[in-house]
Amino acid sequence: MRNDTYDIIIVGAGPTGATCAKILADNGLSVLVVEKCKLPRYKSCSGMIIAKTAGLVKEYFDVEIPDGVKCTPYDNYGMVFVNDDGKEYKFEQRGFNVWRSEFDNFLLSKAKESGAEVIDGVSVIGCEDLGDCVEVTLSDRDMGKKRVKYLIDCEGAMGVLKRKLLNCDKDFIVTYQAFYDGKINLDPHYFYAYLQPQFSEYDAWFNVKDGMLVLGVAAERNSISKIKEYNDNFIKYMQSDHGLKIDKKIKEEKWIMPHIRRDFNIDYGNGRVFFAGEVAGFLNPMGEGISCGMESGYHLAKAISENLKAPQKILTAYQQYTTDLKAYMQRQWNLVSIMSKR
């Protein structure tokens, strides 16, 4: 039976929200995770699990990533970057290839085992910080309004709730990728990122999932009209340089991700409302967001568990605990900036 009262509501059931929910529930707090999509939710994502992420799954959830969430080729050997001038940089690192819907649902199942409650198809459409609690308005009228100690926004780059709360509209990158039947002369165990400006305003990429060739490009939000041109250029390049032969297009999809700037401006939250993961601005500038999401969700849950009655202490601890994460993001930024003049 569904609880009527909760200590904390988490918005978003991705890796950030699942990690945060599990740690809070493990510490005895009553947690509700609200997800606007039907679960298991699908997300347009490379699904490349780097070694750091696999380590965090083991550390936070005390399990190995199961084969049931993986897709072929199961093993990822690392990343290959191609800079502005076409020079390759190969980074060897063992990881895994997963479908995000299955991976995210796996993490969420572990949060539920710890006692977190999850509802899907429901959005948080408003909230008000009343000083001693947060009043949360849900789209499900039968649930009404809930008063909780804290609200945690883990929505991802879209951040609809955050935009309402802060009356802001942050930069984001629009991604487009398509799945094809075909052949190519590249090792399917690597994830390839192409930084040439004629292909993308962030990067273009190639990887393989269950035998399907995945090719994608990206543009800044004000340049969405360029997506088709970038994609056409990238396809022609892959055909001429890597022997790409397309038999048919299976599907195509668009998504968004934060546009990480050099100053790494993180929105931690204020009062009794906090942000974690991509909506806060935590993202590896190489485009990998799962590890940063999990890590920020963990640190926020730890800060809340240790300082439940003191919102300002939570904020201070959260900022302190994520110092190394910000430094990691900076190192990755510096690495990419060496390869790309842009």
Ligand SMILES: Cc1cc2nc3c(=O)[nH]c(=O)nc-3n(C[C@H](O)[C@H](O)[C@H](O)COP(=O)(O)OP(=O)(O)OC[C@H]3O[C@@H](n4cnc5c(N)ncnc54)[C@H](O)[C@@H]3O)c2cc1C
The other form holds:
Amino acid sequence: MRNDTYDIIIVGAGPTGATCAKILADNGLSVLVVEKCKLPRYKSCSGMIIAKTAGLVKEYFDVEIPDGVKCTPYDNYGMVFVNDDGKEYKFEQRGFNVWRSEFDNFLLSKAKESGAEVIDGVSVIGCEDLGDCVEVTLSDRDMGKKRVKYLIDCEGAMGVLKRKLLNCDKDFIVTYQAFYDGKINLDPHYFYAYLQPQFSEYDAWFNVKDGMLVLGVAAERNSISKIKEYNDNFIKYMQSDHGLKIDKKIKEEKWIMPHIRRDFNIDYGNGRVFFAGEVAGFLNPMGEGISCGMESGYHLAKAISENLKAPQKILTAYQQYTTDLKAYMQRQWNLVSIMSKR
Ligand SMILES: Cc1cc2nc3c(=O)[nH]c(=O)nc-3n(C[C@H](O)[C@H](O)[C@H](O)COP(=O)(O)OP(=O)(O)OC[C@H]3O[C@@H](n4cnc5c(N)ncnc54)[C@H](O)[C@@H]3O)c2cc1C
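Form predicted in complex with the named molecule, following the form predicted alone:
Below, the chain from earlier opens the complete complex, with every other chain and molecule after it.
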């Protein structure tokens, strides 16, 4: 039977929201996760679980990632970067290859086991910080408005709620990836990222999922019309330099990702409304966002659990706990900037 009162509402059932929900529930707080999509929800993603992410799953959820959420090849051996001038850099690191719908749903199931409640197919469409609580408006009128101690926004890239709250503009890039039947002379155990400007304003990528070849490109939202040109250039390059042969296009998808800037600014939130994960700005260069989503969600949950009655202390603790994460993101940037001039 669903509770009608909660300490905390979490917006979004991605890895950030699931981690946050699990830790809060483990600390005895009543938590409702509100997910606008029907679960398990689809998320366009390369599904690369780096070693750090696998370690966080073990640390926060006390489980190994099960084979049931993985796709072939199960093991990822690392990343190969090709810079603006075509120079190759190989980073060996053991990780996994997953389907996001299964992986995210697995994390959420662990949060539920800890006592978090989840509703899907319902959006958080607004909230008002009333000082001693937050009034949250849900898209389902029958559920009415809910008053909680804190609202945690983990809504991911689009950030509709955040933009409403902060009255800020969208700042994102558009990703396009297509899945093909075919052949290529590249090792399917690696994730390949190409930084040449003729393929993308960001990076172009190649990886393999359950036998399908996945090729993707990205563009700033103002030059979305160039996606086709970038993709055509990238396919031609992969055909000429890596023996790509396409038998059939299986599916294609466009998505968005926040514009990752080197001088990343994190929006932590304030009062009784906090942000975590991608919507807060926690995202590594090259778009690796699962680990920093989970880590920021964990730190925010810890800060709230330790300072439940003191919103200002929560903010200070959250900022302090994420200092190492920000330093890690900065080191990732430094590494990428050694490889690429752009
Ligand atoms: C093409 C592509 C490839 C990527 N590849 C990788 C990769 O290989 N490895 C990696 O680590 N990262 C990758 N990323 C980044 C990664 O997907 C994100 O950083 C990560 O999903 C962020 O997690 P999150 O929980 O913060 O947000 P999300 O996973 O986006 O979850 C947010 C959830 O909130 C829900 N939501 C939004 N608004 C509302 C609302 N108002 N009410 C209720 N629910 C709402 C959404 O439906 C969604 O389920 C990739 C991204 C893209 C676009």
